[in-house]
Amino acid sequence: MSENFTPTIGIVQRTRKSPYFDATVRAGVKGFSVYNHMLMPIFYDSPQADYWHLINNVTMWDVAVERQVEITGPDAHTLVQYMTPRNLSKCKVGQCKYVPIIDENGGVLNDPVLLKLAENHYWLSLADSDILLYAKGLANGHGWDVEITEPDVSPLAIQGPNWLPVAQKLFGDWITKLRFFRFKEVELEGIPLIVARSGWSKQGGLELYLRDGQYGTKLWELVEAAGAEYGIKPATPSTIERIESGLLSYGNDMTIDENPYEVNLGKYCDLDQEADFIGKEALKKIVAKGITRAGVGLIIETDGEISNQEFWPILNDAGERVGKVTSAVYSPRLKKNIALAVVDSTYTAVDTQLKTETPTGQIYSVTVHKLPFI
């Protein structure tokens, strides 16, 4: 083979398109990923363009990727209680909750984001897992009345320091009295949404939950005309700010290898709530076992800017494994190669000193760094 052959994606109706698709591509989009058999577009200008832009000024992100799962029906509340380790009980009609969702040994499995549209009507708005699947086992199962589908519902989310000026434009005032993780249904233009905010990202910002795909190219163009004056970019989810401010990736930084408290997600947790859940009884053993392992931030100690694209083993000075690196990007702001990683216990305490190895087999020394790194 060639060595300047260039990897391509294949687009088939299983790599199914956002609505958002085609106005990606004028929007000259230079990468996709696959997300829950999805195409998502990762980058624009630059990695780095990018981020700096969702920095410094406001983004519009096709992240139609996170699908939704919908769930109604008498059982509803029940089915998505039983799926969560977060006591619901209190959750009210028109929030958003964050819900990892555990299996029977309390590995986690996803950590969506949850609508509550009405009473026994809910979303879970998904990272890349097939959550649909094992909420349709788990009624089935149990026979809970419920239906389970997949909503034609595509968010498009609007992130940046200057997010709010764009969404007046759009929205009017009253998008300054939305509280975060709070929603509002809503008409644009007879565009029907759900805007919410939220989005994956410490910049602040909103997520546009478009409720038919038919008018994906047309709210683009009204949030790039209602940006314009701002200099709004199109841009994506930013691998390099998400590790600076600690948000995990379903995938990356936790898999059905990790519980919730190995991840730093214990506080979603009420082990005492009188509802039952999935994994309750090994939540509860796990804890009363003790904690073995952490989440944790590292600075890696190297001048080139590095990056990973599968775990690297975290070594202690004796050369044994003690963890592995997930998440590892070079930040621009604090001029450091940084990373999310997994530590045994004994290696949590902020200045600890390990060692990492690639699969070249290069070693670097990391130091354990509080989250969030900014």
Second form
Protein chains: 2
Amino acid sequence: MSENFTPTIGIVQRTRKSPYFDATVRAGVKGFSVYNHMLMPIFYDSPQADYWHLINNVTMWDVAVERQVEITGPDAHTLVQYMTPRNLSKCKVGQCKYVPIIDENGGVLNDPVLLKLAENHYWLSLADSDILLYAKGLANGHGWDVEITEPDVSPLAIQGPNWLPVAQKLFGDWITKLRFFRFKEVELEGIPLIVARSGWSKQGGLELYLRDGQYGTKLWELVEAAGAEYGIKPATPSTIERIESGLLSYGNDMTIDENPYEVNLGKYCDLDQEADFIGKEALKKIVAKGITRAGVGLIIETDGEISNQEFWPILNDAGERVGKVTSAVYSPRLKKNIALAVVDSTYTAVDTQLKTETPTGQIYSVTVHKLPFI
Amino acid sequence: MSENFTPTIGIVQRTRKSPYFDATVRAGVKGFSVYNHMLMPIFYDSPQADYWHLINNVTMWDVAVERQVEITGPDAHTLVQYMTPRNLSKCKVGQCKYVPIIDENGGVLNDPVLLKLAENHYWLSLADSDILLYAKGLANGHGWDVEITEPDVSPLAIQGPNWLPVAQKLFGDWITKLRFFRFKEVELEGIPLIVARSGWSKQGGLELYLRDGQYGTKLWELVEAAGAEYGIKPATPSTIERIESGLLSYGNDMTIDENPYEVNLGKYCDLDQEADFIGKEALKKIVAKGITRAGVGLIIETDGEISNQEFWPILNDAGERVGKVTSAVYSPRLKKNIALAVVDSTYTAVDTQLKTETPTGQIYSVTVHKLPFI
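Next block, the form predicted together with another copy of the chain, ref. the form predicted on its own:
What follows is the whole complex; the chain from before opens it.
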């Protein structure tokens, strides 16, 4: 496909504007995707300019597309535990946990961050799939006493090494004591929020879970104002930075066709825990049989700056397909083309040499690299 | 938002290219949306040019985004019946049925077309939500013996008054005997298909359910060639024609916040049937209490050619909110601005006068109109 092919995106109610949409348009957003049935900004100046500002300074992101599934009721904990192999028995109120959601076969359906707001009161902050419907189906079938809804909650992220002074200006000094993957309910000039130390980058920062969409513009402008002296800029989750950092994207680096072990999420699976969860027997069988694939990093040996729009097959010397490139990008810090991939276990050792083929038939040599890259 | 704001769409594996993607790019596609985690073409020349070609001649559409949920196994019929208030007890093999899918509260989750391929072998041809996950949750919870997958099936539609000669050229004269909302399994030059008399327009035509994505380009080219002498053109589901025709779009004209009765789908609900379905008690209570809203058509009294990107509130004379515009468009055949809406029952009589307010604060008078418009 020509590099000059820049199709536009259609906008209707179904594609849902976020509470920050108007603010992002004023801020100069130039591209969108759709994620959880909502418009997601994907770049402002350019992917590389936005990336450098994240790496060197501080950025603010409309990530309202991280929709929540809110689960309450006497069986809320039972339902939430049932959807994930992660052991939630010690999860505290005010804590976040990264939880792979799996199906009856152990296939990954989503990889949300769980927030425990209170006993039997949870949010699942979602990647791109309708876990609300999964939860509703399970609850009805198992006869669990729960309420399951998508609340009016829309995250705004502040990410980058200078996130802390911006946060202090917004919230005060208590924010310096908020531990990683913990959150707190606060009000900011009358705006109800949950503030969490989390975010889809390794550069540090917060996610502000706005709990009333009417304040979208107001919250955006407060963050913008607080960040002005630090040079805060609007940006988006950075494809470049998150691949360098080894952060997996559901729908790209893992799908329903992979189990958690095959995408390096085995450490989140407690098969010995007392609680029941869907897919427990399936995962036990999978582990007993042996894991045959795993996630790796790759250096892609080519000049220029690559990217991919779909899986690229990975081939061994005999030309057999042994894996797939899932997310590829040029890394300005490494000055190399890099990728995340899933390959057969035989080929996962660092420095293994393989090949990949692009949709236009180009063959590149690739070398297995440790994760994260940086 | 400025009319010159034409943001681009980002393409990654998560947004999944359809088997027809390359063919649509060659055919000149200019815009996409994302629907069921797949790229959906939304225009070629212009929405109005594509519309006239649908109305007057024949068009071909990449609607691969109508993903299927395939359900098989001894409890397949039980599960499928459980998800919808529609009575499926008399559904025949080879038949299509339009089936609202609802949750435990009677809220609409999707409005697929069901295809019965064999006893206990169904496809649900989806609107935009992950019913696969709903089905998996229900099946696991109820302990039903089923397999639930998303098969490699991708519909290509032929729609327009001249669909029949194109179809005869492709398939032969038997196609003239295929009844509306019936389907047949066929092979076209080695390409496995299900051919259905269906499609999201009132102009007539077929949907070719391609059962092996590697043949996407080949099938597209066969249809293009067969249609050449009839002037077939690539197009997309037409926002204009489908609103004129009163066809509802899930996520626009109905959401989880509406029950079937509130969007004129009560005729698909059999509350007296013997079979159990989720939400049966909820719908009985709703009907007993009385339906308080309904779907209507509106004429919007303004010059120019309108469209909407989100709900517009509908107000009565006292300025109270009494409904919402869901899908608005200029109708070239009626030479009027029209819309689909949901309004409180007090206001559903044809010729009722109301007002609507756009996001930029403009107030238009609106008049209730019968559905369909044409």
